[in-house]
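The form predicted alone is given below as one chain in structure tokens.
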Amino acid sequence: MQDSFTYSSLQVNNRVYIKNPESSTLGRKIVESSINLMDKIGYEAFTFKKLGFEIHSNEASIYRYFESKNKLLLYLTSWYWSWMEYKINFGLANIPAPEERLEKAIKLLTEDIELDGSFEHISKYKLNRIVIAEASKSYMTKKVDQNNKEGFFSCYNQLVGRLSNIILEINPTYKYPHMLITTLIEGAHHQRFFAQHLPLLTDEVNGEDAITEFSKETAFKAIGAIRPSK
């Protein structure tokens, strides 16, 4: 996948940002030690200040970029649901099944990203743990009505949305595919935490990876179909 990705291939909304970081090399430093930084010490600890200081730079070549914190995380998490929404199409493709299609989605939400080095100038291990910890502090604002109005979530909403279409072709009759989806999302999100942090709120099944299996197990239940494998 990596031979055919570019960055080129992802969308990002452009009122995230003041200048796009990928137009300099000074916006992709921004980019990837505030990555580096931002899973070292987290979004509360994590200051343009400090990231200043990493990239020996001031605080105002990166308000240059982004007008905040917060729009550099929406900013992150944004182009991580784009790169993800590419790597279940393009892992998709080919499968006409939806039954089989949706499996292979879920596998893809729900796995734990490997260390596999950055792409480029963007680790998507350590964007990973990001957006696990972090990406709920991305809409848990204030402005959450006014930057939803803007388009500052339709990464995440386009994936939903496709993701919730196949669960329909499979059974039209499903009400809640959106909130299936999100639950999905979410629920392993919190269960790979646990898994590293609270290991007494997860469940470990040696052979197996039991948060992927478990997803599969919810969805297919719920929506009343049977998952190709079993």
Given for the second form:
2 protein chains.
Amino acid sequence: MQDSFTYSSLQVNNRVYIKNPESSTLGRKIVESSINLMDKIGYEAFTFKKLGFEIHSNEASIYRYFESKNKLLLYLTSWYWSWMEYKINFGLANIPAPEERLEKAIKLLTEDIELDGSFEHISKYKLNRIVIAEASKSYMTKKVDQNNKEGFFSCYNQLVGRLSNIILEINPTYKYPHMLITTLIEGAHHQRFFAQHLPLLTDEVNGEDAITEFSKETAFKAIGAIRPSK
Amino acid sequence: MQDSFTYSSLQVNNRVYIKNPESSTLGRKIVESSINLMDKIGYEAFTFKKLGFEIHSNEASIYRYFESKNKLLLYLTSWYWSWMEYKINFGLANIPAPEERLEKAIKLLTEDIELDGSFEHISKYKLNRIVIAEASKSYMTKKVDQNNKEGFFSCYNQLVGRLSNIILEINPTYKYPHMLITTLIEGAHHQRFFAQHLPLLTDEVNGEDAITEFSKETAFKAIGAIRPSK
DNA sequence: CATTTATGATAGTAATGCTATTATATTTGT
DNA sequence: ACAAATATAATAGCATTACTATCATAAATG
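Could the form predicted together with another copy of the chain be given as well, to go with the form predicted alone?
Starting with the chain above, the whole complex follows.
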């Protein structure tokens, strides 16, 4: 991914934060460190107090940026999905055939995100791990309806909408484009987690990225389309 | 489901509880009420103190049955999966053709569980809702590996293993039987949740159970088998 | 009916998830 | 250059959570 992509958080709903973390050094440090810390100790053990300690600041200061750790998680996942959409837009820019577009999109959505050596503001590698392991905690909540009403899931909704349209371009009569996309995205994430922690729930296939391969294969068969030859 | 099915918890790993809740009135009340309360207020807000109040007992007594609310959730989900396995075994008993077995199994796994009028000890309707909304919190945890080593997910592992075998009976060369099963089970659960709370992520199709239909269709296409005619 | 065993009542503790207050920097507008 | 506004740091406090411990009483059992 190019550095030309400005990490503005314009695409993230501005009601998930109290003060835009991109607007100050402290804010950026909060986001950056929250990714490291949450990836390391997990959402449950993660607290603003610990984060405050990590960044040599304190709890109260973090609360001026985010109302709660759930909102912070919402911020991180929204950011991830809008980054992913950017990445997909960029990756599909020169591909006209919808079959190829779909295949590429599925690859980008389901592939393993590698540890990048570069010292970026936001570690995509860790953020991907957080999305895999913790994102569901942002919406599997008694506040979903309220949060949804406020538009906190719009990044994800929008991405799913666009991908559904590609499917409909390929097969306009396919009845379940949204289901297929969300099932494959969440499914791929689950499979990554299972591969690491609950291996009996997944399939080991060496010499390929089985998860991405499974996702592509399942998608094309489901919509009754022929996969572009490699 | 017959009442002849004894609700013994033999199939649930005995290390998820301290004292078997099926062994006493209080224990059964704990399980029964925990389902009602957790369904009502959600896993996060659920506490042993509140549960104690509900059953006119107290916190300390509940802690004699379950070490933590995470273990209680593990108990409930394990119970659910072993009940589901029983239900599937029962439902497939007289079906010889693997295609029909698979179709029936997918139906049982993904269908909406209706509110049953009968006053059963354990409400399958609510338990299903808990599994949909909260089950992932039982394993999306920094303790997964340890919990898995102790066999806390064996009910689910076993069920997935059996269903994979049906797939392999139909198509012995299919490479991703476990992935397909888990993707469809978790996927169907997600879709039920989305249909209620995040409708843009799913597809509305009237006049049928779209989620079960999608699951069946996707499964048969994925393994390249022909669906049994209805 | 003596003794385990199960439950209830109460208390206590460290940590969590905040809010509030005040002091001190830092930025800014004039 | 300086006053005013704004951002951050430091500290305290509070209700709740997630437990553990203790002791009394009730129920079951041998």
